[in-house]
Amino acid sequence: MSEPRAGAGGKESLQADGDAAEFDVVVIGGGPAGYATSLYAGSAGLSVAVVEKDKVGGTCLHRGCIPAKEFLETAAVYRTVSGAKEFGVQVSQPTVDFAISQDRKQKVVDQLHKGLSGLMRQRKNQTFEGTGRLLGGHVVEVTATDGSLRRIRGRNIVLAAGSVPRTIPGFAVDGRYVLTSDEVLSLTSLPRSAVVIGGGAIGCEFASMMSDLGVRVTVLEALPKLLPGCDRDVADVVARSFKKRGITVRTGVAVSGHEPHESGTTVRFGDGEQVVVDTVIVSVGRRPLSEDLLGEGTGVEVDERGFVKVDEWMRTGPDGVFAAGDLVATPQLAHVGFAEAIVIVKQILSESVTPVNYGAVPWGIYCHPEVAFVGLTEEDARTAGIDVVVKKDPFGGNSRAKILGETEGMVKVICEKRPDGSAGRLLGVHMVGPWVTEQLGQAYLSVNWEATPEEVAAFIQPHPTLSETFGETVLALTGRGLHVG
């Protein structure tokens, strides 16, 4: 492992572009990556500007992960109105006017970016509004919305341009027919029937919102199984769920094109199969919006997908060009950003930093049921040849999973095997079930801390709580457990 160069955060003069104004970190992209690097770099002294075209907080903010989690909390909502009766409170059937949780969700959005402008201004980061370009010798010419061209300078530059939705062909994206996440995030009505291009994170979370909002939803994927990268287990438990409340998942089947129609749009798919729906979501992950960021000289690599390329330490290889958040080929969440954006900061610095660990990033997938994970699945150590121990726990004998009416779900935690046979460190935590992404710190923690089932063990869970399980089956690794076997 190659150790960081000390960072350019000196007060030394650049040569100056004309009256180009200088700062010691430019920021290209205002999104999670972005952001995060600049109030980190503002917290600790330096001068910062960000160039954004839209608005700071970027996709995760705005059409992303925050609307999309407020929509499954509608779906939520009504799930517990729809069940009052099993609790004795007694409600008519509930219905949804979704204009009203659009207007929420924007209220939501809206609060948060007025939060972080402020926190930014607070930091004396400066925006410039406009798309970004970086040429040579550090400095950044940023277009404004009416075309007009003003160059700034970092010591250090940032690249954090963010992604958008990738389309496949057969499937133009026209807001009506056919519609990505942006488009999605944005309706105020729900179809009657939808299919879901792709059964990855961000589709299984349209497809389950959807569905328990009255949508009737085919899921189309490709590869062999729902939640591809997910431990199969796991993938089983949502897939069982989706096929009790009605969706319809056909998986190892491509598309191949559309024909809309006064009655919506004919989907077909397969070997010749084909569903009519009110509206197709593509939902095939994000590619990085590389293009048009990069002008002669920079010295900057982009590879063949697009990501800008990068080492272990977020350089790109000129001397304080660093790029980071779905730019770059690493996962493409936004607390990888945030952590990505400490490293680059610390070593601008020159201060002590340790690169991201990827093998070992917590995940979090909000549909119903919500999906957790951190480390290795078991498929994952036996392919690596590693001997593991495996122990699961589902959430039916846990007592606060009983009272919530919540008992699908299960935790699965992976071990390396002892010389012994009894179980050595932790490798991989697995959760499906009732807000298992707020029960995933724990597990984090023992994965990255390569803890024992033993060490682990000792500290006590809370009861009754949801988290008891993760307890429960470590408690069961050591070989004695209470209510597991």
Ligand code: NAI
The other form holds:
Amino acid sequence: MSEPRAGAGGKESLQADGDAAEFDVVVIGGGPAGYATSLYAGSAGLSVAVVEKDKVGGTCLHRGCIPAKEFLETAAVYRTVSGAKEFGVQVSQPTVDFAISQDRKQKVVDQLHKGLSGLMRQRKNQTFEGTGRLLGGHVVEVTATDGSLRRIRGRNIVLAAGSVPRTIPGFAVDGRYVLTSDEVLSLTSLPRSAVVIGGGAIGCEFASMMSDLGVRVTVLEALPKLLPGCDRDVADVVARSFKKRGITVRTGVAVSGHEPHESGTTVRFGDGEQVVVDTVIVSVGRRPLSEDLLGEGTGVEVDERGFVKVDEWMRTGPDGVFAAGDLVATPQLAHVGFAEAIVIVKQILSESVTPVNYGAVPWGIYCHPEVAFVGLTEEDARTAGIDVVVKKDPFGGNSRAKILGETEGMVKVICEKRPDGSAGRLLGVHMVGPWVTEQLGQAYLSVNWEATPEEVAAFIQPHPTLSETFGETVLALTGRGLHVG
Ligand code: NAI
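Write the structure block of the form predicted together with this ligand for the protein whose form predicted on its own appears above.
Let's see the whole complex now, leading with the same chain.
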């Protein structure tokens, strides 16, 4: 892959269009990839226009990460209050008023939206309300909600139009019986029962949250295991916890359709099986929002799944036209969008930059128990023919986990095997258990720094903390442990 050219997309590449306002960067889409581009470019003094058809913040802030985690926190508070007696705190059995939870979620989202909008104004980013479409010659046509058109032009263009939930045949989204994450996150009351189609990140988060709040949940996953992208040991811990909490998980099953009736809807799956529920939640992935994004002659290519094609520098092909975030076929994570935005802006500024290492980005899934990981799974490593040394340590022996009353889960570290059989550099760290999304940071640094167990174990973990489990696992990988053998 060739190195990026300095200052990609010069003025000379623009077509003459006297009326169009001109910016250093025009971004289509104000989600994480788009707003990170605009903030980072703005902080370097570049003039930036952001075209957004809804609200800046995108899926993550309005219909994704933030509202989902807010409701998972509602579930966590409910669990804590339900278990308070064990700590000697006497409370009556809690009940949930989901309309209040929805209000709180909206307040958090609105505050973050206000903060983000303010920050963009401070950085002198100009926002254009409307739907952006790239034409030739770095011109972006903006169609406002009233249908009026205007054109703006960027020395550089960043396509960051994001994604929408995928749907499946036989389950037309109607907002009543069949919902996607968009609708679930706007509910003001919970159903009594739900089928969740897809046991990936979104499916497990919704299943966990709803079950904790009293909904009878069935997860139907097409592949042979829950959380198919996760390490098997980690997915097994989540599956066991779900089972213990009464969530029915069926893996390796196909769904064929549903029939609504007065008392809910009957979902057909597997070999002639069915289940009657109030609501079906479809969480089978997200598709890029690339239709109508590109006019004639832009030179930007889209693959057969609708992802805009980019190289590792996020270049689409034509000079100075980049794409990032869920619109491109990289992990659909807000923080990956942030990282891609920085890669783009640094090229625009002719600064040196390293492409994102997609094999070692941090992942976090906020179901209960939480999942967090970075790097290769044990299966990935073995499939790639890499000899590994693996060490697992359960949270059951961790003092802080015992204090919290949350001992479910473990840390699993995968290292390259040295010729002498000892553990070499860390290839992957997979965590499941209490607050692991907040503990992943040092594992992420260790894997990306290609650190060895000796190097990582030399650092002290504060006691008593949950992070000691990672420290102890790595220490044991040096050949001798304290609590872990
Ligand atoms: P996903 O790709 O994580 O999971 C979709 C699941 O649906 C897969 O397990 C797949 O095998 C299954 N599936 C597909 N078609 C099916 C069918 N017809 N019947 C039954 N199962 C079927 O996608 P998900 O959960 O919708 O999330 C979308 C994206 O959002 C993910 O790529 C993820 O990166 C991101 N996300 C990240 C989160 C986080 O970091 N905390 C949380 C939620 C989502």
